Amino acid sequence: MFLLQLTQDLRQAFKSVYQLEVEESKLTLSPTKKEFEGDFTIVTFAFVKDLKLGPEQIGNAIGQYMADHCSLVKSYNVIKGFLNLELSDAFWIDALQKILSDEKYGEQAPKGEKVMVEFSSPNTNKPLHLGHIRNILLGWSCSKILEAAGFDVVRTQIINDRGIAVCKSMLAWQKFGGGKTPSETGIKGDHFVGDFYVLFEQKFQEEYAEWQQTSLASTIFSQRADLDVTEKEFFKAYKNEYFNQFSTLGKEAKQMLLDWEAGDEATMALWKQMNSWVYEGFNTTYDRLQVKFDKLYYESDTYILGKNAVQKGLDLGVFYQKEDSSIWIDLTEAGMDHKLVQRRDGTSVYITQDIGTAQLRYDDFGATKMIYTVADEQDYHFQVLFEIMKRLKEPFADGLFHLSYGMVDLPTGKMKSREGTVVDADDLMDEVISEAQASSEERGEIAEVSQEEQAEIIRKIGMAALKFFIIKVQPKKRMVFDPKESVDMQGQTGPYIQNAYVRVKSVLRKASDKKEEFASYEGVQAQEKSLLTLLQSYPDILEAAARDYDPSGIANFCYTLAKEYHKFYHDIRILGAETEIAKSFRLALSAVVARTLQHGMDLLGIEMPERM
């Protein structure tokens, strides 16, 4: 944007100079490293080989050019291929202007074009916890990034309300609940849900362990010697083929399953009273984390999806049926194996509701790009699942996105759905909401304001180093996620960049509401042209950010402008300027680094306080 002027410029220095027309892309231009002398940065030995010149003449022909000709450069200097522009005042006082006249900064025209973002997707037997939160922060930071880059974005998930797991819960709570409510306990919903899906893991273990002492489970033991494991060892691999097998528990929880699929009229009461109680929960955990969604689809609706997509694949020769009546699709071509798509008895697999559940949306909304925020776990999932959309050629094929993502693990080490050693999302925000809390009162800076004020300031600061701990990691990545350390006011942490925030805002507060011009400003700072350098790289970084799905670029770039708007503020004065128009230069600066920053930080999902 700001640079566009000197780019056509130097295409004009090789044009008059050496009769060469250079497309744009080869003007690369880059911050001249700060052991030289410069701003501007541009590569001469991309140019060697059409010129047959050396590097350094070419960089000083050009440059002495650029210095006669261009009112943007002041001076320039030659270092073997490099050469460095020195610009002057009047382009840094432009491009700050620029930036102070554009209240949506970085952000691009409308597309045209609709997205639809999946993101969190529970299950119904617990609560969301923390791997969920990476997953939620993303979606929601990604369709954010999206909205700012242009594009109709249409926020979803879709929610896991049956199957076994579900069953499970519902199971437990019908023999050990004793009609009790989450109202009656005062436990939130979900929690109280997760907590029979806990207690059922148990009393099964209880039984488990009980018929490993009976007379059927050594002789079944006895039959294996040839696999040559310890008993301890072999039980621990028996679980699932006792629990489908000789349990009790697992008899009555796969007798529930039935029944639902049945439709059996108490049931499905049950199911759906339960299931009222987790969705309270989760709404509740979406509040606190301030996200939303356009639309819910529940699997219990779309698990029978899919059936005409394999008939078509079957009509477009996609898919094959073998003698059982079972149909797959053979992707070895694509570096994969036999997937089955229909079971023999005609009922569907994940991969076929996610078929139909892809379409559903595609009609609901005509979404061109779908992204699906789900783990790496799934990666070979989706692999298929879009290889099988390109086959059965759908219009929004090649739109496809899985933004994949590595686990969270706690210092302390992994988590356990079922053994109850999962950190819930609540307990997590409570957390960190607390370490702030600590933080703060350690500092005693808000000490003088109402206590009501201080529990909303705290809340953000806790809310921002959850978030952005978590979301400055890049997603593929597998990460440790420390509450101690995200709160860490000096480190690369949401409250530093806060903090940058609150020392414009006091800033701007002191000074005079008259505002002073600054185009006649001389001599701009060396931190003033980083801050204005970092500030006009902020378009593209967005635009990098949609485009890669990776929100951990705006993240650390909100860290980078942070880190030097500080130093800026212990570097150069600013109320107490050498003149008024220098004052007005450094404020008007200042503005919209608290103004990007608030952006940036707003696409993240974190609110920014004005004090702290």
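Could the form predicted in complex with the RNA be given as well, to go with the form predicted alone?
Below you will find a single chain and nothing else.
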């Protein structure tokens, strides 16, 4: 918006000098590189063809016109095809004033449109881990960004609270739990239940190992195994079949699933009991991450959905039925495959549930956009799902978006639950916070404030380190999470950005005599211009983040702004400025930087401390 006037004047310049109408899109003003003189640059190569003139000639003519006719332009220089314009103090003062007066700077007006963002969506048999953290941060951040972009946002998750995995932990608790509860043992509910899931796997492995010694097992091995497969490899691959056919524990777990589906009272009671423990644990973790949901969907409610959709698809001729009565869709025209949507026994599959759930959500909220935050291993699933929705002519089909993100790897490689390398979410938060604690003690800056305030500040710092480390990476990229680096508080980190904010706050506390009269400020410094140029770009950054469902741009913006402020702070005196007017200008500039940092970081789910 600040550059609008300039762009208009440039168009006028081309019109007056060359009788050439240029589109705005061709007139992109970019900040001049630091090693050259000037504030904004326009590339004149683009007009060489139209005008049949040399780039330098064009630059000089346009630059001269601008210097003569546009009061914002102080001077210009031309280097090859680059016209660099230096702007007057008035431009910068005006820019600061405009940002200062806009309380919601960067945000867009309400659109009156609803968007639903799904994220987290855990299973109830295991606690949350590092992968969930990336998911949650992305989903939460996108929801905040969409709000800032003027949408009404509904945050949701679908909780996978049923199925064989859930029955495994239930069964293990029933058999081996001895009636213990989380509160008795002092173990957080989700971890408590997760431990029984692990216990089930252990007991099952023991049972399996024993069975492998039986003559039945050897017979199967000799009959079924290919010659070049070792016994060990064979039984590794045979595990599922053993579970389904021979395992006692497997049989019991499957029976429990049947009981659950039949609504057996005792099973339901056990299920509800254990799930309530899990939810209590999840809620603690969500609280620590500072995220919340507006609406929860449970798979136990939705897993039967989709039946109507199957019928509708058949009626529309979108689906077809095979002789064995299973139902399919042919997606080969869209470059995909044939996909099953209903088993021959009439039960629905995963994708059918998703069709039903999407329809339910649309009926519930009427959202025109629905964002699914799910790892990229499900890219194909969502391609198929969205294509089916289009063919079913669902009104919301065009607003579906898979916010796909890459897996989080450790420096040692992939996280594997079997190998116990999964990084637990709660442990991780404990770790970054205790690291923040140690750094803070070393600094001693906040020793004066109350214990409670200290704890709060330290929590904010630790969480900022963790969150920023993850959210700064583009979603679609696979990322390496080095626990050592994630607790760094220096350099390109969350605390570094918080520190810039804290510096502003500290200065503002000391500047009791704030006056906002700086209109006559003269000699705007390079560092001040850099800050204002960055601040001017904030609305565009935000818009792009909302458009692409990508918070990483905001993270990088906040870092760059903080970095630029640290430099400004180091080079230029604020409270000890040469004149009162310069002081006012710098205080206002600092305040606006702090506000923008806080705004941007809030969109990332990161809180700012007032001191640190």
